[in-house]
Each structure stands twice: as C-alpha cells, then as structure tokens.
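First, one chain by itself in structure tokens, the form predicted alone.
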Amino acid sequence: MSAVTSIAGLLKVSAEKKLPLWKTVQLTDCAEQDMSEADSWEKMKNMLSVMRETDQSYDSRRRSLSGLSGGDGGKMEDYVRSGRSISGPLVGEIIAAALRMGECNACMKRIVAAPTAGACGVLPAVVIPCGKAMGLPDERLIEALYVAAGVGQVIAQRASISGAQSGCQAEIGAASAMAAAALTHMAGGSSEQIANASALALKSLLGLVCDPVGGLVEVPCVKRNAAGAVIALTAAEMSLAGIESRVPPDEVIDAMREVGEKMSPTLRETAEGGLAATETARKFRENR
C-alpha cells in the first residue's frame, strides 16, 4: 500500500479496500516502515503506555528548571474534585490531563512527541480520559491513536507540524485536529466524520503564532495544550452530530500552510513577538 498524502486518499483506500480508517493508517504505515502489523501494534501499544506512565507520574510539586512550569495541573485536579467546576469533570480532567503532561515536558519527564514535544499533552488529554469514561478497552484507543497518526502525517506532509515553520497552529493546531479525529473514532464515527472533525479542529486554531517567553517550551505552551483539548473534544462533538466543515480538511491544511508562509518570523518561535516580547516577558529573560 503506497503513502497517502491526503485526507481524501486516506478515506478513498479505506472504501476501496473496506477498511476501517485505522487500519489504513497501519498498513499504510507498515508499507512504509518495512514492519509487520504485530509490531507496528506493539510499538503503539507502547505510545499509549507511555502516556499514561507519565500521566500517572505527575507531581505536583515539580517545577521546571526556569520556574516558569509546574504544580498548575494539580491545581486543576484540586478544582475538579472540588465539584466547582463550570464545564463538569470530565472536560475538567481533560483539562487537567492536558497541563500534567505539558508540565511534564517542561521538567524533562518522558512524553510522546503527538506530533511534538510542545503539542504532546493534546491528544493524551483527548484519549485517556475519555476512553475511560466511555468504558473502552485499550484496543479501540490503540486504534484511535492510529487515526490520530494518519491525521498527523498528512499534515506534516502537506503542510508543517513545526512552530519555527509554521507558528503553533502547525503544533497545538496539528495536535487539536489529531485529537478530534480520534475521539471521533473512539466515540464510532464514520471515516467521514472523523475527518470533518479534525477539518473543524484545525480551522479553529488557524494563524495561532508561535511566541515562548524566553524561548521555553512553557509558556504560553502548556496552557494551550489545554485548550487545543477542549477544542478537539468540541470538534468531535460537532461532527458526530452530523455538523460538516464546509471546506474539506484538505484545503483546511493547504491553508494552514498558506497562513505560516505568511506568518511574520517574529511569530514563529523565534520569541521576538506576541507573547515573548510582552514586558513581563522581557523582564524574565533579563533575570535569567
């Protein structure tokens, strides 16, 4: 099976050869990789592993090296549990999971770069927390992670998942689509659905710079983990309930890349705009 490099080609092969979505995305990787599909199962039995090892790990005492980092996703978890929470508990743990793991990659912890180390608390926030809400076994969130991969890769291909490239719509804009598309599936969405879902992710986060304050992974980073989350879960929502993006997930993408190539420099992680160029963050990096 050759290398797709398109929404609509993923969808076309998975007709053709009546495949779940899924497993297009793993044969089409195994094709590519020279692996068996026992193997490419394992390594992403092992992703998904991950993830949750990290999670579970957090410690909210952590800070990171900078200071900027740390504790924040247990002052969410503090807050669910409260019973205060506006949006209930599960957005709240979805919330929540997303700063942990955000926060574990400000203190060097292990994660999964999904698709990058700064983008790698989107699609965890997404997946663990709603697959044990809705009572699912590890193997329809392994699946989910694979139409999350296959979402992912055809952004990379036709467009950028790196903020230096492309602003952080190509990071937490990249990984909010990828995250949609899985819940999608992990809720038993059509194919259909599961591409309009990351089309109605992607196109929300359209033009989101890139602009670390003193050129850290941290901030604005984490937070927007979070709310790529949210954004993932709103989209997947909205394409279960039959609500279409009126411009295909493929030109979302072709437009994504449009965006970044016109994108000021200052605004793709070269931390001399947006954020990073704020007073406070002038400030911080002067007492660095």
Second form
Amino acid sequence: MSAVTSIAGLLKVSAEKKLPLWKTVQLTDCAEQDMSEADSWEKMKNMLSVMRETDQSYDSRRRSLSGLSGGDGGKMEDYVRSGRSISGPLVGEIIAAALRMGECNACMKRIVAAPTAGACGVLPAVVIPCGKAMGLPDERLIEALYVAAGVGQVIAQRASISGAQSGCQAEIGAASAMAAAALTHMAGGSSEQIANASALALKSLLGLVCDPVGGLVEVPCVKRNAAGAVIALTAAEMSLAGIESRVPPDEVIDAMREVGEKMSPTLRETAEGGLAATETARKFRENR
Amino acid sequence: MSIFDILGPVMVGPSSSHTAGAVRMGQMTRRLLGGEPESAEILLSGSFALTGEGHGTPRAILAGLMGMDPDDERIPQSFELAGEHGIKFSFGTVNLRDAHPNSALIRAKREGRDVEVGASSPGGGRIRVFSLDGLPTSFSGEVPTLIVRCEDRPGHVSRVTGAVAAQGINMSKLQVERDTRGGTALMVIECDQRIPYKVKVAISAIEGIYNVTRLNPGEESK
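Go ahead and give the structure of the form predicted in complex with the partner chain, now that the form predicted alone is out.
In what comes next, the whole complex appears, and the chain from above leads the way.
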C-alpha cells in the first residue's frame, strides 16, 4: 500500500482489500513505519487513555499563566446539570468536554495533539461523550481514532495542519473533519459516509483565520474547540442521514489549501490581525 | 509522516512549537553538555521573546535542561524544581538575526565545561540546532547524529569518519566548521544506523579531540 495522499485513495484501497477504513489506515501506517499491528494498536489505545485521564483530571479552579483561560468547562457542566440546556445533555457534554480539554492545554496539562495542541479538544469531545452515550466498547473508539488520524494525514499531506501556514481552518477545521469521520465510524456509517462527513465538517470551517489574542493559544482557541466539536456532530448526523457533500472531500481539502495560500499573513498566527488586532487585545498586551 | 504525528504527540500544552519544542531545546543542550547543568542562561528571540512567557517557554526550556520529556507534568513547576536541584538559571532576550521566529540561545555550564546552543522550533515539537559554541551548523537529532568538537588540524576528518566506517555505519551527511585556522573545529555527522558507544570511545581516543556527543533518537544519553 502506498502513502495516503487522498481520501479517494483510502476508500479505493479499503474497497479492493475488503477492509474497513480504519484498518486500511492502520496497515498503511504500519507498513510505512515498520511497526507491528499490535504495537500500533497499543500506541493508539494509549492516546485514548491520555485523553480520558486529562479530561477526568480537569480542575475548574485552575487558570492559565496569562489568566485568560480556565473555569469555563466547569460553568458549562453546571449549566448542563441544571437541566436548562437547550440542546440537551449529550450536546451539552460535548461542549463542556471540548472546553475542558482546551483549558487543560492552556493550563499546561498533558494533552494529545489532534492534530495540533490548540485544537486538541475537538476529537476527544465527540469520541468520549458519544462513545459513552452510545454504549460502545473502547475497541470501537480506538478504531475511530485511526479513522480520524487517516483523515488528518490526508489533510496534512494535501494541504496543511498548521495555523501559521493556512489559518485556523487547518487546525480547528482539520480537527472537526477528523472528529466527524470518527463519529460516523462509531455510529456504523459506511466508508463513503465517513469520508462525506469529513468533507461536510471542513466545508463549514473554510476560511477560518488564526488570530490569537496576545499570540497565545487561548483566545479564541479554547472556545473554537467547542464550536468545532458541534460542527463535527452536525456533519456526522447529516452524512448518516444520507445527505451528501456536493464537493468531494479531496477537492474540499484542496480548496482549504488554496484559501490558506490567499490568506493574509496577518491572519496566520502572527497575532497582527482579526481578534488579535482588536482594542481589547491591544489593551491586554499593554497590561502585561 | 506517521499517523502518530497527526494524533500526537502526547505533550504538556499549550503549544507544540513554544512548549514541546522548547523542552526539546533544553534536552538537546543537556545532551551536548553531557549531563545536568550547574547553571544556565536562556535568551529568547523573536516570537519566543514576545509570547514565550504566556506559553511557558522559559519553564519548558529549563525542564528540558533537567532531562524532562515534553509530556512531563512537572514542566510547569520547573523553576521551583531547578531551585531544589541547585541549578542557577537566568532568562533574557536576544535578537538573533536571520533565525526562525521561534528561537533561543542557551548557555549552560557543568564541571568546568560550557556549551552555547542556538536552536529553533519550527512547529510540531521538532527542533533544529543552528549554532553550537558560536559555529554555524544544522541538525535536528531526528536521525542518529555524532557531534565532534576538536582541534582544527589535518587528518581529523579522515580519522573520525574512519572510526564511524569501521563499525559499518553509513554517513548520510557530514558538516565541518571551524572558528579560525588551527582553532576549534566542529564536525556533525548524520548516520543511517544507530551509533554505538564504541564509536564514541574510538573517536575520544584520537589526539586533539575535545568532546564527542552521540544522539540516537529515542535514547536519552544522560
């Protein structure tokens, strides 16, 4: 099997070999890295464990070094627990989980970059709460992480997963596409539906700029994790309902790359434009 | 690129370049020094100087100097831990011209020896050393690498590379720099195979060799 450079290629290999998508991703990587399937599985299992440990160790009293982040995951949890949540406990928990992980990252706790540290909350926020709500065994969640990694790898190779190169669409956008694919797999969707879900999610975040206040991975990064997670859920639901992206996934990824190339450098992690150039952001910088 | 570069690394936040990469810079300096420093001066440049504090960059570099990995949860407490270990440390800023925006200059001392490492962190937790003891160079430590500091004199390159070849190791890249004629020279040799300890022993025995460092990926040479 050759290196993964397109979603269409992943689907083709899976169909030819009569393998589920996650297995194609695993076998391709094992061949490239000269790693056994068992070692690869253990490594992926550890990623899930770290995600869970960090989520469970969340402390709503903890604040980041800058003082900009912390406590919002706790507020969301309290609100969901109060029963007043408009979208109900599952979506509420997805939002809370994304905030918790984003805040853990900002507060220098251990996280799994997925695909980056700034976007580390999106994938666990759908995989862990939805896995629990759907009553799925861990094996299924680990498979879903392979699906997510496969989609992320294609995005990294065809476009980018760096905010400095392509803006936030390449971080939260990529993470949301990965999470949508993972969730569709967990729900029993076909390989085509998995691919389609990733396209629907990424399309929704095309053009998103990287404009961190003070140049820190905090504002708006933490809350964009929550938005990216809910978009992933929306995309998976649409795909499972049989709704198709009119533009296929590989073309959406190529469009993301093109948008990134056309994006002004002031909107690519340099903290010179967008939210980073607002009056509030300037005051924050001056007061430090 | 592995799928574990996409889902991973496991690291202490908040930034792969400003935190995880910064830990790697400290670790690299520790290896080039040959152990835990007694004192360290850390100078931040570019984006590291501007946003490093909020990203925990100084704490991360110090944690690396103490041998911690990027996923070590003690990284946020590195100032306090360094104090307990009796390591003297200071921070400042420097303007490294032509360097990547995420760069630092680290000076560290141990048992009468000192090193000065200039390194950059371009993203994803990876690093690149661009200067060593004032001499320009370029290596990442992602492949087996041998770093030899020696007197600049005829025959050294031949004898050092001979010792590498004697172990059946293939060199993929060889860099040689020196400060002045007859002064100090720096050889950086990247290899296809793991570099065994006996290569270090053989090279160290050559007259005029000051220092040899082996970097084998995945192995901490404390």
